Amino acid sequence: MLPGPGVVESMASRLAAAGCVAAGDEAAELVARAPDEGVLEAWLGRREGGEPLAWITGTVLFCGRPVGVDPGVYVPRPQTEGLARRAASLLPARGRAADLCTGAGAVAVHLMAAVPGALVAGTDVDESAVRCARRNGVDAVVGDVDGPLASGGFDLVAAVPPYVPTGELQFLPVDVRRYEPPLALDGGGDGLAVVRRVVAGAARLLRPGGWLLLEVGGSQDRLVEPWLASSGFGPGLAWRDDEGDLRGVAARLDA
């Protein structure tokens, strides 16, 4: 049986310390989820070590729905929730979609729920990824990018890879540079190393007239830009979140 009232308010001052942000909503999560004291204790030391929330208790919610998080799978950030809504809105009743760097599959999750006639399929080059994609219902398969899907037959192109310049990862949390994948935050010398690819392989993949939402931050948008153009896509149409901050960019790959 778990501690009684007030072990909520205990906990969050605890993760408080620990340098969690929302410490309160955290402690309530390990303390509705926990099955008993010993485990809810082991958790929350866990937590103050800095382990993601989502590995500890094994979900995360994302645009309302739990998805399954493995330990050492990057976790969904609710920052991708527009972009998985924007995506969805875009994908015809029984189109076909690609999430690229799919991790856990939370945005194609997202999508087979919101279109239910659709066709999804995931790629990402980490296996762990993959085995926690498919948990959750996803077709999802090992590749890097594009490179084990068809040409041509898609209507829409997801991508969140990694963009955060290689000499910007030392201002990361501590904890997400203690625990989370490189892999799915390293983008390089100016953190377009892989959306470059992910453009050109949209650029395949989609047939004419067909969406690429891409996951970018900072200034990226501009510097995407040209790739886009060159590519064949019309102009990027950015889209950003309630403090001004860029979240993503929207493509149409040209007729």
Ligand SMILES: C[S@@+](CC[C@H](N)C(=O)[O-])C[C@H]1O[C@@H](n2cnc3c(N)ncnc32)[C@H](O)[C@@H]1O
Second form
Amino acid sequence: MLPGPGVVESMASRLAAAGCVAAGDEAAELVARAPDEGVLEAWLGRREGGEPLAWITGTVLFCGRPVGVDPGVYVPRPQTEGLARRAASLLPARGRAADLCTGAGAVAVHLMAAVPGALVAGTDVDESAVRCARRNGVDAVVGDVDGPLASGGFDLVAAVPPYVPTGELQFLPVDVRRYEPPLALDGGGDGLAVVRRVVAGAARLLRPGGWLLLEVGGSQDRLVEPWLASSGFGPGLAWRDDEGDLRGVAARLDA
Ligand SMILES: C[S@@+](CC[C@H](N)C(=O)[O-])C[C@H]1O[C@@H](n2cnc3c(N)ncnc32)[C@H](O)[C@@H]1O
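In place of the form predicted on its own, output the structure of the form predicted together with the named molecule.
What follows is the whole complex; the chain from before opens it.
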């Protein structure tokens, strides 16, 4: 839609008043994607109510590529792009990868686009996430962690499981708590209930020398380390963002 004078600015003010942090960018995106003024007003109302922008427009940019996101499905985060890029650099051409807890399939989409001939399978317990990932071109199946996939032969396993400790869910932004699926966020008491099973599942799926890349936060790298060792992985290599916050751990299955 071509905005009239001042439309983006007035929408940005409304979004800012509703508590939107990136009000200007979001207003510009809503205006650019809305087919007409009626839809734009409806979209703005939904965003003022805190609904994720990606559910309203149906898409989010991930590693520079649009990824479809259906309402109800976890919105891929910019902080996961580092995991996706690292994974792409470790996956050989025509290699096989598994994206456990695939959600909308953003990590898998990046791997397929960035690695020539890569074969990528995704799993998720949430049927609506799997439908969404499939629409994004991912060979995704409904199932628990690694359950649906055959053992061995994978060069790489990527996973962004739920890893927020249950007691810390209350500290997430209010819109995230109100809208995004708890199944995507709640990692149980220590946050690592699914992570623990991802480590064991990755050891089953990977060929010797294959890589696991796992998103975790806080100081969870220290808790994960013993499970990596007991599942046959070498030392965990943690990576951090520019603020020094832990974003993930990579480990290689012993050859
Ligand atoms: C934090 S989201 C990450 C989604 C996606 N990988 C991304 O980065 O956008 C976690 C996902 O794990 C899924 N999930 C939760 N428990 C699971 C389990 N036991 N097995 C497979 N998927 C699970 C949720 O449905 C959700 O889609």
